[in-house]
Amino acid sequence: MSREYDTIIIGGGIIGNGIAYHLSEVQSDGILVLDKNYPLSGTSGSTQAWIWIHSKSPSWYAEFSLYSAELYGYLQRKIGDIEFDRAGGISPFFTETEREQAFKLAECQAEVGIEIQVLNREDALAREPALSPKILGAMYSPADGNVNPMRLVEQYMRASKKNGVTFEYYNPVTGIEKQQGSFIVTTAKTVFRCKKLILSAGIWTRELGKLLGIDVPVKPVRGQIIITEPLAPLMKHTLSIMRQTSNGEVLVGNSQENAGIDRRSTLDVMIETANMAVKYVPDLAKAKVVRGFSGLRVMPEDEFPIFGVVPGIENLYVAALHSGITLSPLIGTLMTELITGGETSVPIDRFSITRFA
């Protein structure tokens, strides 16, 4: 016999847990989130958690990301602590052509409300000391910051349950589906029949859309951090390629691999990123490894977001996307809009999967 819900959301992670505990807010049951394996396992618990803005491009996709970085404040005062932590972004340059760069961008960023400061040496210094002094200068913005992935996923969770949602771990999707208006979701464990259906298992999307005949354009990036031992409050900002975090350890990396469904750490990306960290910041050099790991990022064949209804095949939506960290909140929330509603407050057409036909 099957289990019935009204939603179910394939994907347990922070784009998964922010769209079940949004749409509990207005749809008081009926909700299952199922997973593969156990909450931040993939992705979501493999991320330095930037809530980051200033530098992306172009100027409406940061203009998309600063909305939801608005509505952190917010969430965090709905679903508890997260240690959310506006500290701002600095990203600096070490040559006359990046600051050429900084300029143009700060010009293109102000044109949809993102402000973004280009500082020379002596600025950058006073506000953030321990950069090097061989940089040029450093773009700074007060828009961005980052938060605790653990503690957010948790009270997604923690949240989502109050509301009435069901989570399901440990029992993978093995088929879909669609019979007379309904989802017929087939896992290892039992069968669940659904009116509505979201596919947001990261990137694993693309497998999970296989099932009903369509393409999700994802594929895994590679991603290696190294965490050093817990230090004196060094870093005031979030960097371009590290962030401090609230009991001092510092989360140190920008690497990007395409090396498939591949997790393994690598020596040489390790030390090219404990040699990165010296270059952005000196005392670095006095601080010990105490680990280093890999994650998978979602990666859009076109590197942009791509959620909303999939054509064709009534109830059924997709969520996959790069930096879900920063998006989280808002996705959430117009992915609720949408499934209730049918319209959102923020126009969603360019992130359709359309765009890949």
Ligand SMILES: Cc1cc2nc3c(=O)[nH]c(=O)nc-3n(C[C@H](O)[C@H](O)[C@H](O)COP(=O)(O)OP(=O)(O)OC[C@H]3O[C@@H](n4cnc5c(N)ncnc54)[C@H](O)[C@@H]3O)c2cc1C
The other form holds:
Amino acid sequence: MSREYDTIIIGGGIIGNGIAYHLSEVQSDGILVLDKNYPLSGTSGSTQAWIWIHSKSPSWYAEFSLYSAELYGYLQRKIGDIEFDRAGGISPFFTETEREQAFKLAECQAEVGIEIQVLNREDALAREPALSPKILGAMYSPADGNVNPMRLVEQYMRASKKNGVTFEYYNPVTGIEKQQGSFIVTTAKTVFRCKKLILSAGIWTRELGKLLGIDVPVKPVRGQIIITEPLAPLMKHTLSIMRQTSNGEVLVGNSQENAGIDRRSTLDVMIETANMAVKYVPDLAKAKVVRGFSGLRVMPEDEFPIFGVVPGIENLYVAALHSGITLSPLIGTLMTELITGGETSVPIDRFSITRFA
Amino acid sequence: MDKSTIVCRCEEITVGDVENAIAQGAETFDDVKRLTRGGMGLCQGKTCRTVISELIAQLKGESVAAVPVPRLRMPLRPIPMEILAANQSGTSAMFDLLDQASRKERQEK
Ligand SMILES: Cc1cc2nc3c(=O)[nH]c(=O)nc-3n(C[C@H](O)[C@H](O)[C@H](O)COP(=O)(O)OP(=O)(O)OC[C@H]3O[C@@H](n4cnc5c(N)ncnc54)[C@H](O)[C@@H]3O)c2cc1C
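Having displayed the form predicted alone, please output the structure of the form predicted in complex with this ligand.
Okay, now the whole complex, with that chain kicking things off.
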């Protein structure tokens, strides 16, 4: 006997949960979220979790990211405390070339309504005294912030359950078929049947797509982070390589490696990261590093989000993207509009999977 | 054990917190860690690893051996940033956000 749902979402990370929650606000039952592990075991449990806008490029992408950031305050009021902090973002620079780049970027972003101030050294240090006096200046934008990704996923799940969503953990999807207008989703434990299917399994979305004969061009790009012991409040803003969480730890890291599905930390990158940390914020020299971790970015071939309907297979949807923390509430909102047959409130044509065809 | 008994001293996580996490579907030490922060503190789980794993086993009616062992994280003992930073690394995996933004803006044109 197969169990029936209207909509099945495969993948319970920040993206799958964001979609489940937003969808559950308008469709109260018949939604199932499946995860092969527990929801934070994928990329969403190993991320910096900045809500990052000001140095997103091109500016249409920054503008898209801004819409999502604007939704966060409202989201927090609805689902409960997610430690959302619109701290403002700062990108320090050390060279004249970078200063020129900063002015150009500020000009482009202003056209889409994102405010960036290019600060000189004194103003930057006044704003963020923890920064190194060796910086030449910094970009500052009030648009950026950060959130606690663990709380976000947990609160999404709680709110979704309240709205009637069912979750199945430790239940990997092993097969998908389309038969007479329904999807037959085979998992390790059960066979499910549904009308609408959403693939939002992070880097594993590619594998799932193959089961239906579609290619979702995402690859894992490893990022390594180091974390300090909890420190007294040191920095106020989200910096372009680090942030301090509300319980005092500092997370540092901005590495990118093509390492396949390999989530080990490596000493060389940890060393580089530590060098970067003290270069930006000298006071961190004395801080103790308690842990290194790494995560696998969900990186689409052209680096921009892939989401929306999958043409050719009716009622199939996909959502696989980098910067999922920044974009989660917006993706959840837009996917809900799509799934419920409405028009999206923001044009999404450029994010269609058809661009890779 | 009492619900208010502390199992993770660094983060002050109680038996009740762990029970809640398990009620939400957590099955491993790492699941519980991500939900509660238990094991994320200064000692990195050296004190609470066994206790939390035993709690999971108990609540699920399994043997402790059936609970997957947690991932250990480098460095195994806290180490000052400056000691790490005193070294030079052979690779360069770092990227610069500003540089990346400029590259993308150029691509767009
Ligand atoms: C180091 C690092 C730093 C980052 N920093 C930021 C940042 O500052 N800001 C930002 O916005 N973004 C950041 N990101 C990106 C962001 O974390 C990701 O875009 C986001 O977490 C992706 O979420 P997801 O739900 O798509 O994937 P995941 O969280 O990986 O979720 C996918 C889920 O699918 C499940 N799954 C897979 N296969 C199956 C199957 N066959 N059956 C059932 N379930 C399955 C997995 O178990 C997993 O839980 C960062 C990423 C990294 C690695």
